[in-house]
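Heads up, the chain below is alone and in the form predicted alone; it's given as structure tokens.
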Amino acid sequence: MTVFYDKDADLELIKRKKVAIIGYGSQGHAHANNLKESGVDVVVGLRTGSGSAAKAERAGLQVAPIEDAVAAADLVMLLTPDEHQVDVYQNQIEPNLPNGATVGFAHGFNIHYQLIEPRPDVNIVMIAPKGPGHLVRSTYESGRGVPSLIAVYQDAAGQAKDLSLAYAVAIGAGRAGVIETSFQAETETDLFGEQSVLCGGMMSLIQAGYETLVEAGYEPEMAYFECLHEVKLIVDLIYEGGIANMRYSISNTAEYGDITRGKRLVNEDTRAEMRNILEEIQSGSFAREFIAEHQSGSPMLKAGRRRAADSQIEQVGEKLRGMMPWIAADRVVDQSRN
């Protein structure tokens, strides 16, 4: 595996291009602002009436309708949600895309599952930061960066890899490391990590641990601290130096409980279900399920959001976080700006 850094890229390559960032959500705002501050000519393409236009303009960015932004661009980075990308690409990007232009993605979903079938005359690339957009922005501002993957699906006009690497460096990824991969590998590993560990697995484990303590008669506040609040403290230690570093820092009691009890929770039945989840991703059945959910109005997603908002753990957490004003002062996500 080869890891690329700032020194390996020709930043002038991306500086000579007009870049259109389509969307101004978590990833969109980060890419647009980081590129601008790296000296890249950037325009943000938004639908008419988008509530994000004012945020982008306050950040000093040029804003244009999607069609106009695409028509003037050498590189178009599509950063709208996965479920909206097919419609945006077919109706607003492709009809206005100059010959020989480059279209970039931060996730391989729609290309890998062939929901978007690009014209043969354009480059199709991926620059995928390995972290949420809000961290891509905040780490860049602090002089650091989030590692990124790059991939080339179609190199019709040439320099696709070099351009991808230059783009990754311009958003700060070259400070941490850039790895070349494929659309398939990025898509399948990303979905699996989200579903089985980072989001689905971890959130379900936190919720189940909290509910187990509360149902046993313990105070909700105690359950919140033990099963949610301290997760960050543990993850920070793992992030800093791996699992061994975390175990070095915790007590012998905690380490013994980790080694002897963790495997009772994540056992062979859990691993079998992980393999089932991976097979659904590899076969495309999850992608079809997700698109069907969107096309039906996202009833499961909306119901899940309502349940989460009304849950006791969220209400208790809001109260306890209010006791620690530095959390809000240092927050990465500020919905009024990003």
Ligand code: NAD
Second form
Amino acid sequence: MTVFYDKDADLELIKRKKVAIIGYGSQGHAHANNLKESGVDVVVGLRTGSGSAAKAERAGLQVAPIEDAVAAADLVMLLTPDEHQVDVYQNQIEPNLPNGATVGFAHGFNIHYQLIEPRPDVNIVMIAPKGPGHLVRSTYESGRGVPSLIAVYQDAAGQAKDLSLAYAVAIGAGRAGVIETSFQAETETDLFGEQSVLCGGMMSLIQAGYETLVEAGYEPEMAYFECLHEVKLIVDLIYEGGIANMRYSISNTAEYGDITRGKRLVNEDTRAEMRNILEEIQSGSFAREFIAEHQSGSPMLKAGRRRAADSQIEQVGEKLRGMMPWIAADRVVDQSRN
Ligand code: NAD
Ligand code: MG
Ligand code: MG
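With the form predicted alone in hand, show me what the form predicted in complex with the named molecule looks like.
Starting with the chain above, the whole complex follows.
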């Protein structure tokens, strides 16, 4: 497998284009600011009255209504939430899109599940950072980058791959590594990763570990340090040098507990459930479920956010983090700005 880096891209390909970034959320703010600082001509397309307009303008970006930004663009990067993309694409993008323009996605969901069926003259590409948008921005600012996947779905003009690679390099991904894949593989692996390991699996593991200790009578503050705070410290060691690097740093006692107890938690039943989750993604049943959730006003998302806000682990965490001022000093999420 080829991994592409800065040296493999022709940055001029993207610098010659007018890029419209639609949406100024987690990915949108990162792409817009990184592209601008890489010398690309960027406009941010937002709904009239959007709360994000002031943030983008304060960052020194040009802002326009979505329709106008699209009409003037060579490349339109669609960075609204996935569940809003069909609407935005059909009503505001395609009717205003110049002939032969390129539309980019940061996740293959709507193209892969055929919720958006683009005009044949439109080039359809993907530049999908493998990390949260706020880190796409913060790593770029410190001269680093987040690895990204690129993919081409429709290539009317015959330049789609080189353009995607140039875009990936302009947002900083070429410092970390860029892999070419398909919309299908990106969509299925991304959904699987966030559901099974990164978000679903890990949040449930943290929560269950915390609750097990608190229910057994231990102090919530101790349970928070043990089961949530320390996750980062352990993950930093894995990130830096893999599993062996982490096991080198922990005690032999911890390592013995790791290799003998971990498999009791993530056992054959857990793996069977992971395969079920993957199958729901591959068959499209997860996608149908998520679209239905959106169409009925997102009741599960809203209830989940309310439950989390009221939970003890979040309240204890807020108090304890307040005593560690470096956490706030280094924070990458500032909702007034990004
Ligand atoms: P987000 O939830 O942060 O919000 C995007 C922005 O879209 C909002 O800030 C707003 O400016 C705008 N918006 C919201 N609703 C809109 C509407 N109805 N019409 C027009 N504009 C609207 O989005 P995000 O998490 O950055 O996701 C954008 C895309 O990037 C998705 O395809 C997602 O799968 C992909 N992606 C996200 C991440 C991530 O870190 N969040 C990582 C990889 C890929
Ligand atoms: Mg995702
Ligand atoms: Mg992802």
